[in-house]
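Next comes just one chain, in structure tokens: the form predicted on its own.
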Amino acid sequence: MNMRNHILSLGGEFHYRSCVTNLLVSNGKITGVEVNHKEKIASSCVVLAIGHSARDTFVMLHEKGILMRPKNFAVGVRVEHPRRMIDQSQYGEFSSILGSASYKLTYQTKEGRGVYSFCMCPGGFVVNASSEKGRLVVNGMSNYDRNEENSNSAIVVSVTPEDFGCDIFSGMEFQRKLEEAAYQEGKGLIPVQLYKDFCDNQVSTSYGEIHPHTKGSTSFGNLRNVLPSFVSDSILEAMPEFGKKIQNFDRSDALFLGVETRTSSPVVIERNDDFVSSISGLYPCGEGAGYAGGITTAAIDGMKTAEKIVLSS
């Protein structure tokens, strides 16, 4: 609230419920935006700051001609485990006054493939984030005293355009299908199964000592079905690799909810060292465009973006 305020105290406005439906082009420039599909902005620089859930907008990028490629992302589940049982294996005797504790995990696969930690959640809750009709999704997130029950993250592998193909929206296809078979494997709701029934290849039935911390109903599932066998395989081959590193990570009852695959933008929007797109005026940026891979390096892309503004005009 307070950063809205100063914006607003120095002449920004937010306009909610306001959806970009087509960019206004003259002479290879841009001119403003149009709202809604009937409203009109005029200006002669716009930031597409549009997240990377932004298929829409793509789209519509697409259609207008500008130049985009698809991009490496990663696609897994999201694991949770009791929040004082990774405090203590982080933090030993000092978890009780040290607070909710983070990790992060990497691995790599004999293959070669990437197998990590993503958006590591302490004391949080898994969240249904779907954004489509038939499809779902899941995120993390933590309220501030991160004090909830359970600690999560995405354990997520890495996949190229080798995996899902070389066209623009190939990777936003594979999403989809992934996002797809999670919405039919918990009949709507999340899926959820354990470590150990994972390892099976079975669909679980009754939980251990962890019980699921989310927001969004559950129902069992077999997250195999979901998954393409090479993600699970990774993730099967990366679990006790994780358990050496924090204790009881590979635990039987850890909890798998899937599907996670918003972990980047599917697609870059090409730019120049002005961070210019392909039509003059119209910037490209953060995480959505595909500069980034978090919210810090988000908002860094977003400064970087800010002062080649300053410096163009």
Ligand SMILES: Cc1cc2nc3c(=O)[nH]c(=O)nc-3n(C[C@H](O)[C@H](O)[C@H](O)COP(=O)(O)OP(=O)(O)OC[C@H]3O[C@@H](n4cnc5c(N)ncnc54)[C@H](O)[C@@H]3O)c2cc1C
Given for the second form:
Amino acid sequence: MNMRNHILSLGGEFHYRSCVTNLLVSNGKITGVEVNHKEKIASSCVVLAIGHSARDTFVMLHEKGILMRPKNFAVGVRVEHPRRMIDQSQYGEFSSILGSASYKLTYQTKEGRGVYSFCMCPGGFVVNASSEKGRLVVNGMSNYDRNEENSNSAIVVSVTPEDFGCDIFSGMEFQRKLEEAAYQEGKGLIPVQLYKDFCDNQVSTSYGEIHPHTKGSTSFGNLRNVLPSFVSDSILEAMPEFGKKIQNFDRSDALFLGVETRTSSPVVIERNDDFVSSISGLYPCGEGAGYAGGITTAAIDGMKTAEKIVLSS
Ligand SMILES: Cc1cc2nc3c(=O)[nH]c(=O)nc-3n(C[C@H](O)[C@H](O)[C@H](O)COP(=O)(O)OP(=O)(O)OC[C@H]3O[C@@H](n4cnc5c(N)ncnc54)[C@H](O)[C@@H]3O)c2cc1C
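Next up, can you give the form predicted in complex with the named molecule of this protein, since the form predicted on its own came first?
The complete assembly is shown below, putting the previous chain first.
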């Protein structure tokens, strides 16, 4: 709120419930945007900070001829463990005084594929972060005190255009297919499975010591039906290795929830050294444009973009 009020005090405006539905372009230069298919806002400088889930906007940009290319990202599941187990493994005898522990895990499969933990949330929740009807995607979050029962992270496998195709939107369609399968598998709820049942390729029927900590309801499902086999196989190969780094990480009642598809944008919106896209005055920025991966890097990319705009004027 303080940031918003500061911007308002400097003459900025906020337009809520306003979707940019078209770009106004003349002679290769941006002249403004169309909002909600009717209102037009004129400007010779437009920053596109649209996030990585603005699929309809990506399509609109492509139709306007803005240069984009597919890029690598990663997909997988979210794993939940007791927070105290992670704390104990990371901090040992100091775990009661050091607070909730985080971790970072990486592994390269025998075939050379990267498997890694992402967006680790100590003492947090798994979140149903779906944004499209009939499709389901999860993410994670921790509240400030990080003291919920479970700690979670995404365990993801890198995927490249070799896996999903070289068309601009092949990656996006690949994400959609996985999200549709997750929605089906969980019957509209977050599908959850014990790690041992993921190994045995069967639906779980009851929990062990760990119960899901989620924002959104769950239902048992088989995530092997959701993920391509090369992704499942890579996770299966990595988990015992992760168990060597964090004690009991591969315990049989660890929970897998799915599906994780939005680790980063499936496309890059091309920009030159001055951060300008193939249309003059249009600045792609942040995670959706492919130049950031998280809150801090997106914010820094916003600052760098602002500096470029100031320098150009
Ligand atoms: C549940 C959850 C938890 C997360 N936790 C973390 C975390 O702990 N740490 C971390 O670093 N990252 C976290 N992330 C990721 C983080 O939110 C993103 O990396 C970051 O917000 C990207 O910033 P951005 O400004 O590039 O895009 P966004 O924050 O995604 O903002 C893009 C905005 O553009 C709007 N938009 C899109 N298209 C249009 C259009 N056509 N017209 C008008 N507006 C449009 C969208 O509605 C959105 O408001 C989390 C994400 C989720 C979903």
